[in-house]
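Only one chain comes next, encoded as structure tokens, the form predicted alone.
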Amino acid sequence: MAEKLRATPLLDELEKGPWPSFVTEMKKSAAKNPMANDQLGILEHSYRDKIGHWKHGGLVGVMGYGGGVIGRYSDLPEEYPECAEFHTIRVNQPAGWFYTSDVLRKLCDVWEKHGSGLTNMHGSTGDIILLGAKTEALEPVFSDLTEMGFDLGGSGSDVRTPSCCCGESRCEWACYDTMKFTHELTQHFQDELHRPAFPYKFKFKMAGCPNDCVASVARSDMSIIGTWRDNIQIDQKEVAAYVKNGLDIDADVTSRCPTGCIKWDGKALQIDNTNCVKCMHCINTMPKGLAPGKDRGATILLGAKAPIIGGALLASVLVPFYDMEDAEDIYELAEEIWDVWGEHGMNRERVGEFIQRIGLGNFLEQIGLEPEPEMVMHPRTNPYIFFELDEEG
């Protein structure tokens, strides 16, 4: 039986204008579903007082884990009955977002039958997030995504649900396989996915090459990005053919050069690989001309968050290059990551905003890792660094 809409006159104002609306689909699922109704009840009353009507989350879950299940309360469960409960599901996406249609309308289905319909494909660390559940239907939903393959994903103090762009599925510049590490790595770490045990939220996100698609450098505390440490390759005939059609190749590729190490002669290209930054833009600019080079592995990188707490911190190289055909070493270096920060970071600190309070010099001995050139972000500005002499030396 349809329901009838409450009214949302604030609401239908972001369904004007030529572009989608969440607003539109929002109705949809409430035209059926009476949590879906509140929902957007409860969304126009928000407009109108100008605050969120939602109280603090609290703890709830499903039997043997700690993440994967956010509580949501509304502050106004007389006036919408039906979102007083309107807790958020996490699922574990698979690696590079492939579905097929067939477990797309299944998830569907599950979450129609138990929750309030909405959905969100996806969050921003990567999950299927399912929005709005009563707490007695959290276990018969944690049931019926069992029986798909499908597990929870993380929330809380802990690995948040590991993501990763399509890699060598689809994409010629993928410089190791990001789908087949990002379910390996999380396969590895459950225990430190569904039972929180940190100072904050730890994310892994894996990118195949240094165009970073899943932005990585920005939002991840481990980031994995795909790179090379020997030469672009260059086809000297596919340069050639894209100045003969058109391109400006000093206006658009070398003068574009971040280290100003590529030449062009008028007959062929020439790079300084020992001063590229593989920022990828020639290979972008010219994806039949030029590829990354052969030998193929990762740089990994630490300490990136976004502006909640303190301000937003881009990832700084931990490990230049790995071969990435061993993940054991990367799961040990996480693990040491974990024991150091887990015993002295503080209540919502990032690993990032760790580093910066002991110093990465600390942060590195603790650790166990040797310092490296890459690792430095500027040159000193301090004089007075003194450094400590090898006993046998």
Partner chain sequence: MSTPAPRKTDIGPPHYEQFLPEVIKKNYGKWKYHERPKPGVLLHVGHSGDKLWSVRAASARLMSIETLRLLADIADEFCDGHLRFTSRNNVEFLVVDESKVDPLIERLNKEGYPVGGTGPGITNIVHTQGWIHCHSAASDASGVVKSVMDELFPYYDGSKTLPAKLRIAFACCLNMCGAVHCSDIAILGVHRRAPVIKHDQLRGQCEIPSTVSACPTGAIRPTTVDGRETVEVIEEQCMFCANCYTVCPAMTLNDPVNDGLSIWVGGKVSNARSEPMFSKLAIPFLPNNPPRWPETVAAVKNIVEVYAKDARNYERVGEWIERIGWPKFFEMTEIEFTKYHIDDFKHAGETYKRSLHFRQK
Given for the second form:
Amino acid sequence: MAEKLRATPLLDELEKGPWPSFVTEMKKSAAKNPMANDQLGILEHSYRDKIGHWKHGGLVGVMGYGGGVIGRYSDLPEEYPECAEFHTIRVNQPAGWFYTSDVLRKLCDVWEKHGSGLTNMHGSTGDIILLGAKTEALEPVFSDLTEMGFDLGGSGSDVRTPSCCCGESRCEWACYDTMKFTHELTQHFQDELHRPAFPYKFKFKMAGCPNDCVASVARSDMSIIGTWRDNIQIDQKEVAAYVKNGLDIDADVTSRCPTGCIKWDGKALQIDNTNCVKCMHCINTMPKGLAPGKDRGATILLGAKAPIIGGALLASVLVPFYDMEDAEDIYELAEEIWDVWGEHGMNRERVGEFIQRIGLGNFLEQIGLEPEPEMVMHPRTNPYIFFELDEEG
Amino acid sequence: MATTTEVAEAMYAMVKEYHGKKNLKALDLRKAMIEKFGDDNCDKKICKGAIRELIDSGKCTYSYVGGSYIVLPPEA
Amino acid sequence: MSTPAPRKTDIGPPHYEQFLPEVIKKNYGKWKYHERPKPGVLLHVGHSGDKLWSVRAASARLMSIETLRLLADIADEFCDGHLRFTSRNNVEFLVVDESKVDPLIERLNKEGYPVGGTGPGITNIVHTQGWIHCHSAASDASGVVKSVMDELFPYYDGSKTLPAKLRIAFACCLNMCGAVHCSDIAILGVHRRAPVIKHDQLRGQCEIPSTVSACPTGAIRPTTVDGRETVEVIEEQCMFCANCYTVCPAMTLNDPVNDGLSIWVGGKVSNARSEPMFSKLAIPFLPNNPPRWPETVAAVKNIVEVYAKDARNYERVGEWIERIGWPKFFEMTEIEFTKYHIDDFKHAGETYKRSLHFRQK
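Could you output the structure for the form predicted in complex with its partner chain, given that the previous block was the form predicted alone?
Okay, now the whole complex, with that chain kicking things off.
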């Protein structure tokens, strides 16, 4: 069905320029779909009056799940009736965001049949986002998606859709199999993902190396970042070739080493691995010459979040090194954390804020981990120590 | 041990009692049920099953207002 | 009537393996190294000697199914239907036949999905929904992103390079769905007026105790209006976080004049050289000026250009500023330093200067 496009003089300005235009994308959908056309109209309205026109809606979803659908209603239903209900559906992406053209087309067919035709590839947490469904379309979309092997992602106070970098599938630096781990973790926690039972959201992100291409240290409650414990692997011939081809190894590599543990004597590279902090810089600059060691695993960090409510946090170290041999260990650790946080956490308190409130030392005691110096930047500077009363003499 | 259905019924009574006064989270229900039935008769797993029974039967539904709650369906 | 098929639930995502190209299945966990033969192209080489070219193209993130079908057709034509998306919303075509690389680049550029975003430059801006779909947005997201990327495009397609990679992120309110707080440059939507309370709506939709406890500064307290229970806001105590609005939709914040954007600089998430760090405030407020937000575009471009000129190789924005010091950053960028730059939330004192380590003016 061909639609007469809403007039959008302001948005039309954003069809100019070299960067792909979201307005062009909206018009492509609007030409065929009345919901997308009204959505185009309401966005132009926002560009005119400089405020958003969406309200959050509390009670939409698919039967049995408490997450996966974000309810949205517009505050201008009379003017833009076709997008009066415009819910978001989060669809759990395949780990690593790999697709075939076939499966992508099938997803498009489902969305053409039931919704606005607009998507995000992908949302901030990692899901495929289907943008703009009416309430009546939710069950049919869900049924078609599960039929083709897809399921909904998380939303609300639950495990949010875990996501990861492409890891061993296409990166020589991956220190564990992020995609396999992420897929299995997601399958293991299906109930926690679909049926919210926490004080607030809980995100997992998996990065294969300390470069952290998925920003897990900033964006996930539990961040699992690949690392190694032994010596950086060196191919001296390839290192020499980089130098011969013009790499200024002193200025750009050795002098940038944060611990000064790497030396170039004009012929060979020497690394004092006992002082290497696995920052990746030398490996990043010479991928042919250097590689992470062979004794690989991950560091597990906890507690990153955006500002709401108590201020933004980066994750901090919980397990300095885990060999990633048995995923069950990590599932158990997560469940321990959820029990303690579930019992004592306040409404809308992320696990990072919870730890700040009760103190990392107390938290470790509750989940049964021993304190280690790798967990702090430095020991405390204040003398207000809560000595335990059963310590005597 | 209490049965899942017994716990589900007690949870449902609680959701009804608090309806319009306070939204309850899954964790509020769990804590209340373990207290009501006692540690020996009720645990995390039974509560999880009971919530699932309430939701799957349509007696309760999930709601989101800055957090996920278990509430009566809108028409109730 | 036939019996409906049993409802499937909790099946989880499809297994990724079925979507991987043969070359990845074969070399999974056995890649040896990679190089960047040209802007927007990564070449991965396996221990087996197998080669994989990944051709990276920009997307608007917001995409119609028409575009996804086009991308699928292009993938069929050039790489056996294999493609993936990146954590920064780019699309990558996975090519095993080297002779297909240049024609693919040409095709993507022609279709309006330009190739680039690798190496020391600027790639796609991670961003949020903005006015497209969000209830708490203080600005649009896609429009600002489009305007900034149009201007910084030479740093994307490789015609200009930077000392190191520079990651820009955009979030349309303090909820930060885009978690922008550790980006080289972050653009963040801010509200600047206390919520306007719709008392009639509040009575039907909100719990008073949870609305009161939603406020991190204790600025909301219960009160009575027209003989009925509701809440009030102590305006001087409000820091415009909008947490109350998420808990109670009757606490509305959107304001056409006082909402706008702020700019933050110097964050990073990688461990390369320095530890991960937060972005810090550079500009507290810029107006919402659709459709192209010229003040914001100019502010971001200015910071990028000053950085490009002064930073050393491999120095990220945050590392550059740590070397030159914040006074010099403000001097060089000609950004005004105000009282808003000085923290006054929890642990604010940790950010006050305690040494005499100043550089020459």
